[in-house]
Each structure stands twice: as structure tokens, then as C-alpha cells.
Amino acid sequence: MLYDFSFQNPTRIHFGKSALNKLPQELNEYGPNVLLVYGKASIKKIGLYDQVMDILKACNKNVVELAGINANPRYTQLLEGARLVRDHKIDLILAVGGGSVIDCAKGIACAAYAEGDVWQRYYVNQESVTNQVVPVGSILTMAGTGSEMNSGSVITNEAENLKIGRVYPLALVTPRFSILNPEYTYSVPKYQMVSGIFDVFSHLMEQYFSGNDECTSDYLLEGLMLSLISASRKALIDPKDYEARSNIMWCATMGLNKILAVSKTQDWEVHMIEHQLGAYTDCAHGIGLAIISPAYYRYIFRDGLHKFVRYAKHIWGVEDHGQGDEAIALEGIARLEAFIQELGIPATLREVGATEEMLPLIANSTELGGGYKQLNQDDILIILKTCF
């Protein structure tokens, strides 16, 4: 562990089949006015909406609803939520849904009492938040983003064709509590399930493919990758395999609550590219990541060859028969690609709505960075064309 670090995560997790029973004691910590933020029809179909509303009423809460949050939450939805917070003097924002709903709730929490152009200040300029921030709690229904135990908020501004992620200070908007019952994920369609699975896998790889040191975090990351692969294969066979879905859910939470990032330099360029892909196509986040990842890793692997060899051997079981490090690394990427195919994820950008004309626009608006190889816009365009 070569780099100094400080770690704290304030979220209280209630995990398992009885987790919702903890909601009343959590609600008692806050005032009477609750903004309930959720997506479209899914939480009503599984009966969770009624259960949550019954608990809120039993706790004497005044409930204001913000429904219909998109899979890629919109800035307009964030602003509407901020207005509701002000108008109703909201004491707690309760997000019920997947990561997009929770991301939007965090954005609302920071925007409600902010002055000026929130998009420009908090997302484009990444300014410090000095205004009052409303507490957030969450009930998770889809595993993937890890938003239930971090301070990230990814928002799409349709008017500007920009999708930007903001990692707020932990103490501001990390959910005070999160309720995680793997059973709530059973009804998620397969397409969304595998999108979430690959989102988790990408989070792990973004942190893993960095550094030249012997880092404990890398061993933890490898363990989670192996667990996720095993659980995903079981969930594909039986989506109601509780153990498999619980392991996927916990991998997602652990994958982005910052514990794995300590003493790591990290990458995140795949995410930056996908954000702009999503801004132009509105594709599911994990699906976009899966399409981009193999091409990206083939583009950069020589700059981090030692780690790609380790990845091939430790994660995919590639054996060394004297074929050379580059061949081993490439075989590891090929097995990643085979896993993506096993999940049933599309292989090209065309399949998620991208056009050839979009590619330069996506490349030119992507935030630059990278781990082993620092990219420029020309590099990104080459990668996108490879995926097309």
C-alpha cells in the first residue's frame, strides 16, 4: 500500500429479506416531511410501493412523490425535485429504486438550496457545495451502480448532450441508510440485470487496472471479480437464486463504496467514454460499458502489461505455456469478451443506437484521463470506431 489514505463511509446498511423492517427506526431520525423518489412502474408491480407507503404513514410522515425518474436521470428531473424540496420543506429524501433513482436523489439534495446555475456550478465546474443539503436514504431494487453506499451522482443534461458524474463529499449526500433486499431484484428484466452486472464488473476493473505495486486492494478486487462471475452465471440460470442475487448485490455495494480504491490510482476512462455515449443514445450504462471495454483494453494493455497478464491468469485462468506476456494478456481480454457474450450483451455501438456521425461528437465531448495510458480525443475516436 504505497499511497497514504483516509477512509470513512457513513452509510448504515440493512441487508437481507427482513431489511425493510428497519425502515421505521430510520425514519424516526428525521422530521415529518419526506420526498419519495422512484422510477416508473416497477416498485408498484412488486408491491414495494405499498409497503413503503404503509410504513411512512404509520410513522406519521407527510409524503410528497417524485415519480418517473429515467434510467439516465435528467437534469430537468433534478430541478423538479429541488423545487419540491423547497416548496414542502422536505426533511428526508427517500430514494426507492436502482442507482439512477438514488443518483438523482443526491443531486436533488445538493441542488434544492443552491443559488445560481446548479448544472454549471456542481457538475460542469465541480464547485464545492456550501449550501444546506437534505439527508438521503435509499431502498435498493437493482444492483449495479453502488450508489446506495457512495456519494456519486451521474446526471444527463439533454439540452447540452452531456452526461456528467459528480462525486460529492461523503458527508454530504452518501445515503444515511440503505435497505438492501436481494429479493427486490428478482423482477428486474434480464437486460437490466446483465447491465447492472457488467456495471459492477467495470467498476472493479477501473480500479484494478492501475498501479505497479503489490496492493492489498488488488487482491480484494480479484476476489470480488471471481465472486461476481460465479454468481452471475448462477443468476442467468435461475434469476431467483437468492444466494446468487445476494452476492451480486453485495459485490455491487462493495465495488464502489471506496474501500477498494484506497491506495489505488485508478482509471475510469471507460466510464467517461460511456457517459457521453449515454448522453447521445440513452443506452443502459452497463451495456455501453460492456461494448467499449474490450476495445479499450486492447488499445491500452501494452502500457500495463504486467497487470493484464495477472488479470488473465488470476481471473480467467489463462495458463502460461511460453506463449509470451502479450498473448496471455490478449487471451484474458478475449475471455472477458466471451463473458460479455455469455451475459447476452450486444457487441456493437450500432446495436444501442449510435450512428457513425455521433462518434466524433462523443469523442470530442468525452472527459480525458486514463490509467496506464493517457488518452486524447483521437484515441477515443479510434476506440469508438473499433466498437462500431
Given for the second form:
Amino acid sequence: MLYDFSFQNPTRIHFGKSALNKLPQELNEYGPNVLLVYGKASIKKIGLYDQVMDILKACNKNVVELAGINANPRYTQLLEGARLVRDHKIDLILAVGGGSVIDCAKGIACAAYAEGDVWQRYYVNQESVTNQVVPVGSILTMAGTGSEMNSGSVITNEAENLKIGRVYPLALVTPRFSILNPEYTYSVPKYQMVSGIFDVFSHLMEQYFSGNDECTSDYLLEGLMLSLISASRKALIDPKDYEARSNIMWCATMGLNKILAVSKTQDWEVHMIEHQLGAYTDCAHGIGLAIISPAYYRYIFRDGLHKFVRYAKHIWGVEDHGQGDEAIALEGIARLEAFIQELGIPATLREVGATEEMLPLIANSTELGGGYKQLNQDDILIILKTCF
Ligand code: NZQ
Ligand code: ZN
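To complete the pair, please output the form predicted together with 5,6-dihydroxy-NADP; the form predicted on its own was given just before.
Every chain and every other molecule in the complex is listed next, the one we just looked at coming first.
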């Protein structure tokens, strides 16, 4: 653990089949006005909307609704929510849904009492938030992003063709509480389920593929990768396998609540590229990550060879027969690619709606430099062409 760190995560987690029973005690901590934020249709289909409304009524809350949040939430929706918070003097924003709904709720929380152009200030310029922020709570219905226990808020500005992630200070928008019942995820369509699974896998790899030291975080990350692979295979066979779905959900929450990132520089380049891909194609986040990842890792692996060898051996069981480190590392990446195929995820950008003309525009994404190789836009364009 070579780099100094401070760690605190303020989210209270209620996990399991009876987790919703904890909602009343959480609601008691806030005033009467609640903004209920949710997506298009799923929470009504699975009966969760009625259950939550009954609890809100029993707790004497005045409920204002913001429905229809898009997968890849839009900046216009964030502004609409901010207006509702001001107009109704909202005391708590309750997000019920997947990462998109929770991310939007966090954006609303910061935007409601902000002055000026929130997009420019908080997403493009990443300015500090000094205005009042409204508390957020969440009820998670889809495993993937980790938004239920982190302070990330990824918003798409359609007018500007930009999808930007903001990691707000933890204390501001990380959900005060999150209710995690794996049974809610049974109804997630397979395409979204595998998108979420790969999102988690990518979060783990983005943190893992950095650094040259012997770091406890890497051992924890390997443990989660192994658990996720095992649980995913079971969930593919039986989507209602509670044990599998609960393990996937917890891997997702643990995968991006910062505990695994301590003392790591972390990569996140695949995410930066995917966010730009998403801005142009509106593709499901995890699907985009899965298409980009093998091409990206084949492009950079020589710069972090020791770690890619370790990954091949520890995660995918590649055996050393004296074939050499490069061959071992490449076999690890090939097994990752095979796992992506096993999940049934498309292999090319074309299949998610990217065109050749878009590639240079997508390549215009942020280069972070925390991983093994500092990329420039020419590098990213080569990677994009490889998986086009
Ligand atoms: O709109 P509804 O009807 O709710 O349908 C949603 C949506 O169409 C559906 N769904 C969710 N729960 C369901 C369900 N369908 C049936 N049954 C259920 N129980 O699934 C679809 C996708 O939902 P979404 O919330 O978009 O998925 P996800 O959780 O993958 O969130 C993706 C967004 O999060 C961002 C992504 O970029 C993307 O915008 N990310 C957020 C991060 C963070 N906050 O830290 C980090 C991630 O890396 C990621 O960038
Ligand atoms: Zn992600």
C-alpha cells in the first residue's frame, strides 16, 4: 500500500430480500417533500412502484414524481428535476432504478440550487460545488454501475454530443442509504444484465491494471473478478438464481465504492472512450466497454506485461509452459474475449450503431494516463478501428 490514502464511504446499505422494510426508518430522517425519480417502465412492471408509493404515503410524505429518465440520462432531465426540487422545496431525492436514474438524481441534487450554467460548471469545468445539495437515497433495480454507493454522475448532453462523468465529493451526493434487493434484478432483460456484468468487470480491471507494486487492493480485485465470473455463468443459465444475482449485485457495489481503489493510480481509459462512444451511439454502457476492452488491452499490454501475465494466470488459469510472458498475457486477453462472447455481447462497434465517420470524433475523448500507457488521440483511433 505505497500511496497514502483516506477512505470513508457514507452510504448505509440495506441488502437482501427484506431490505425494503428499512425504507420507513430511512425516510424518517428527512422532511416531508420527496422527489421520486425513476426510469421508463420497469419499476411499475415489477410492482416496486406501488410498494414504494405505499411506504411513502404511510410515512406521510408529499411525493413529486420525475419519471422517464433515459438509460444514459440526459442533461435536460437533470434540469427538469432541479426545477422540481426548487418548486416543491424537496427534502429528499429518492432514486428508484439503475445507474442512470441514480446518476441523474445526484446531478439534480447538485444542480437545484446552483447558479449559472450547471453543465459547463459541474461537468465540463468540474468546478467545486459550494451551493446547497439535496440528500439522495436509492433503491437499486439493476446491478452494474456501483452508483448506489459512490458519488459518480454520468450525464449525456445531447445538444453537445458529450457524455461526461463527474465524481462529486463523496459526502455531497453519495446516496445516504441504498436498498439492494437482488430479486429486483430478475426482470432485467438479458442484454442489460450482461451489460451490467461487464460494466462491473471493467470497473475491476480499470482499477487492477495500474501500478507495479505488491498491493492488497489487487488481491481484493482478483477475488471479485473470480466471484463475478462464477456468478455470471450461473445467472446466464438461471436468471432467477438468487445466490448468483446477489453475488453479482454485491460485486457491483463493491466494485466501485472506492474501497478497491485505495493506493492505486487506476486506469479508466476504456471508460473515457466508452463515454464518447455512448454520446454518439447511445449504446448500453457495459456493451460499449466490452467491445473496446480486448482491443485496448492488446494495444497496451506490453507496457504492463507483468500484470497482464498475473491476470492471465490468476483470473483465467493460463498455465506457464515456457511459452513466454507475451504469449501468456495474450492468452489472458483471449480468454477475456471468450468470456465476452459467452455473455453474448456483440464484438464490433458497428453492431452498436457506430459509423466510420464517428470514429475520429469518438477518439476525441479524455486521455487520463493512470494506467500502463499514456495514450493520445491517434492511439485511440487505432484502437477504435481495430474493434470497428
Ligand atoms: O427505464 P427503465 O424502464 O427503468 O429500464 C431500464 C433501462 O432501460 C432497465 N432496467 C433497470 N432495472 C430494471 C430494468 N428492466 C427491467 N427490470 C429491472 N429491474 O435497464 C435499462 C438500463 O438501465 P440503466 O440505469 O441505464 O443501466 P445502468 O445501471 O447500466 O446505468 C448506466 C449509466 O450509468 C453510467 C453509464 O455511463 C450510464 O449512463 N455509469 C455510472 C457510473 C457511476 N455512477 O459511478 C459509473 C459507470 O462506469 C457508468 O459510467
Ligand atoms: Zn462503468
